[in-house]
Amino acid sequence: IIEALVNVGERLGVSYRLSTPVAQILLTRDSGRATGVLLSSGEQLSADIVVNNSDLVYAYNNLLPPSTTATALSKRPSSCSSISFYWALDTQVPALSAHNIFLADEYRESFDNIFKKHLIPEQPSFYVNVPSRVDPTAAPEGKDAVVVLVPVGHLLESGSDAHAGSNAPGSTSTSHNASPASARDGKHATPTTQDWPGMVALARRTVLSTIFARTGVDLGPHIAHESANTPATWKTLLNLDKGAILGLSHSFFNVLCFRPPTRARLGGRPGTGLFDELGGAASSIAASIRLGGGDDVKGLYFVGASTHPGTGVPICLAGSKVTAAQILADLGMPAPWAAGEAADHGVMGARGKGGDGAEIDAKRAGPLLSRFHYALLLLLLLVLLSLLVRTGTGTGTGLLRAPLAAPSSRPALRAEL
């Protein structure tokens, strides 16, 4: 797919500058428009349009000025990370097909360790790809190339390589020593390990032993060359926030209208927003409202896993089409593919309901606030109310505390929230 996209670009006169890191996205003084990029070498490239394909959270926090948007995005749940192995084998392994999935016996517990506790599970489920099965050029004749992806929890913080570690017996992790307060509040355990060589070795042993147990093939002696990536290297090499390989998670408040938009919106400076200190669902709702309103940074757009519509190669390609259409619309230019799609919809509509099919994609003007927005605002109000109530009862001066009248024959009753 990458090669095909590059070839299309080159046919259209696109010039690719590889190994050219970007240090900053340049904006006008009022941050209202993108004007280009500043390279790490100090060179400035001017541009009418800037499309960012780096990790969204990284871009807002490192390539753009500090903003409440960047702060809010940093608090959103991230997807998992991985320990990935790349093996060159000195032989072919017929027992492995092109795509192989090995589920842990206790797969629910394994997934909970990854997605809820952000650990490296004792019995991981993992995926094994043998690209040489479908592409003979991926390995020399008579040999195999193997890629192993072991999902693990992401890093605990954006600015650190600390990880919750593993719950496997004998591992170096001490993540179970988290304070009761941390467990009660649902926060991560205290950062416990940066021993990535130890974690990689543990994952390697587990993968090899599982493959041997289920296929009878001992891959270890046949590994002629090996390289590996960890959450820490994903963060360093590809600027993935917390080493999350799929960007922001696809939890409820990170999909559909809650997904960050493809047009850049900065908001105010950190510390100036009403919702800056909120966490969890309240933070996601507040961030969605903030990202959904305000002025766009003209000329700056996003593509990739963390922006709308979501992660995965097909979804990211669909998202890039959405972004391209937005750019053309902002420039007052029609999308070249629009006529063909309208014709296709017309054919489909004629076959189905006898119409032209165009109504499916028609955009209709509506009220400023729809029923969904009213429901969203109501939910946000309830969340804020619960936070105020919880704060009041925690300090012993409840904001909602009403004594109830009671008959004199009974003890007085008091209801507290």
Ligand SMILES: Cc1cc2nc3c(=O)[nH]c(=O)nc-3n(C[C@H](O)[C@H](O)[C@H](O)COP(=O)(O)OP(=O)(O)OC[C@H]3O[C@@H](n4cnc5c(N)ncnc54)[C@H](O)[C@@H]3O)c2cc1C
Contents of the next structure:
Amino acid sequence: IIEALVNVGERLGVSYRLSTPVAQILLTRDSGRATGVLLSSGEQLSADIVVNNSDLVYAYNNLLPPSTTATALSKRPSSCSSISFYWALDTQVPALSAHNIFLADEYRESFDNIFKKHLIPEQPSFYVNVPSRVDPTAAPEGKDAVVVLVPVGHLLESGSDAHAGSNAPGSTSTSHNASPASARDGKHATPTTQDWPGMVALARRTVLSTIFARTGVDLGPHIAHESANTPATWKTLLNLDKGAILGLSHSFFNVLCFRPPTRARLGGRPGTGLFDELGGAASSIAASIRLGGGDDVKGLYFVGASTHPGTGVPICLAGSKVTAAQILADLGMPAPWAAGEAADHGVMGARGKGGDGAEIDAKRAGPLLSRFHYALLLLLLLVLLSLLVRTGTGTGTGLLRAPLAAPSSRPALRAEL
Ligand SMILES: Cc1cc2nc3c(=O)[nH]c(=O)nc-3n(C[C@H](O)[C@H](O)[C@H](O)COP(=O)(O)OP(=O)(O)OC[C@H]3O[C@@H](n4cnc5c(N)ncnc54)[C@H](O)[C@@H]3O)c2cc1C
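Mind pulling up the form predicted in complex with the ligand next to the form predicted alone we just looked at?
To see the whole picture, the full complex is given below, headed by that same chain.
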């Protein structure tokens, strides 16, 4: 995909500068407009339009001036992270196909450990990919390359960086060739803190013993070379906030109108907002509303996992079209693809000078407080529902059962309500 995109860009005259980190996105003095970027090398590039593709939460907190938006984004729920193993095998393992998913028996407990405790489950579900099964260049003849992805919780705080896992970013280690037999001997205690070396060791043992138990293949002795990535690696290598491999989660207050917009908005200075110290859902709602308000930083756009429409390679590709359409609309230029889509669908892109970019703008230009009202209505509905459920699952005194209940039970109903 990347190769194809690079080819298209080069045909259109784009030049790429790889391994060139951006240290800062440059803004005018009033932060009203982006003017370019400052590279880590000290070189300054000026630009009419800046499109940020680095992790959105990282960018607000590291590349832009401090703001309430940045603070609010840091409090939002993030997606999971992963411990990933990269194994070079000295043989082929026909028992494994290109894509293999191993699901834990204790499904709910497994996912609670990831998403609520931010740890590794005692019995993790994991994904094993064998790229050499479909791409002969991925391993020498007669051998296999294996990638294992074990979903784990994200880093809890930046202090977690101290636990850099068994391998620093980019580094490799040779195999310990541990046999799954040793892993089968005892029950491994689930870690209760984010001890990454411990979690990597646990993940490795569990993956090997599970593959052995379910396929009969003892992979350990065949691992000729290996490396592992932890949440800390993802954070350091890709600047992913908290090492969350999918960016902001797709939880309720992180999707649709609550997802950070593709146009940059800084809000006020940090510490000046009423909700700054709030945590949990309340701060999420407050953060969402605040992200919906304020003025755009002109000429600065976001694309990628943590903005619209969301995370994952196909979704991010779709998102790049959304961002491109908005930029063209802001420049008063028609999107080249708009005419085709108007013919295809009869609606999108047919209205306004900016094609479907203008369509998106029309939706975004609604009254500022409507999101707040939606959130309030939703909260009210949730409170009412929880009351109904509480009383409805009682001992015959519930609201829904009240007309059928014995007269003596009705005072209890009133008391409960
Ligand atoms: C281990 C793992 C497994 C995954 N599996 C899947 C999967 O199976 N299916 C799926 O759909 N998605 C998967 N994803 C998620 C998917 O990769 C992401 O959602 C997607 O790549 C996000 O695209 P993006 O453009 O937002 O960011 P990225 O693809 O991360 O691109 C952002 C780029 O910005 C660069 N960058 C960061 N900071 C700076 C800076 N300061 N200066 C210059 N450049 C910078 C980074 O180096 C990176 O190249 C996986 C992710 C991981 C980590």
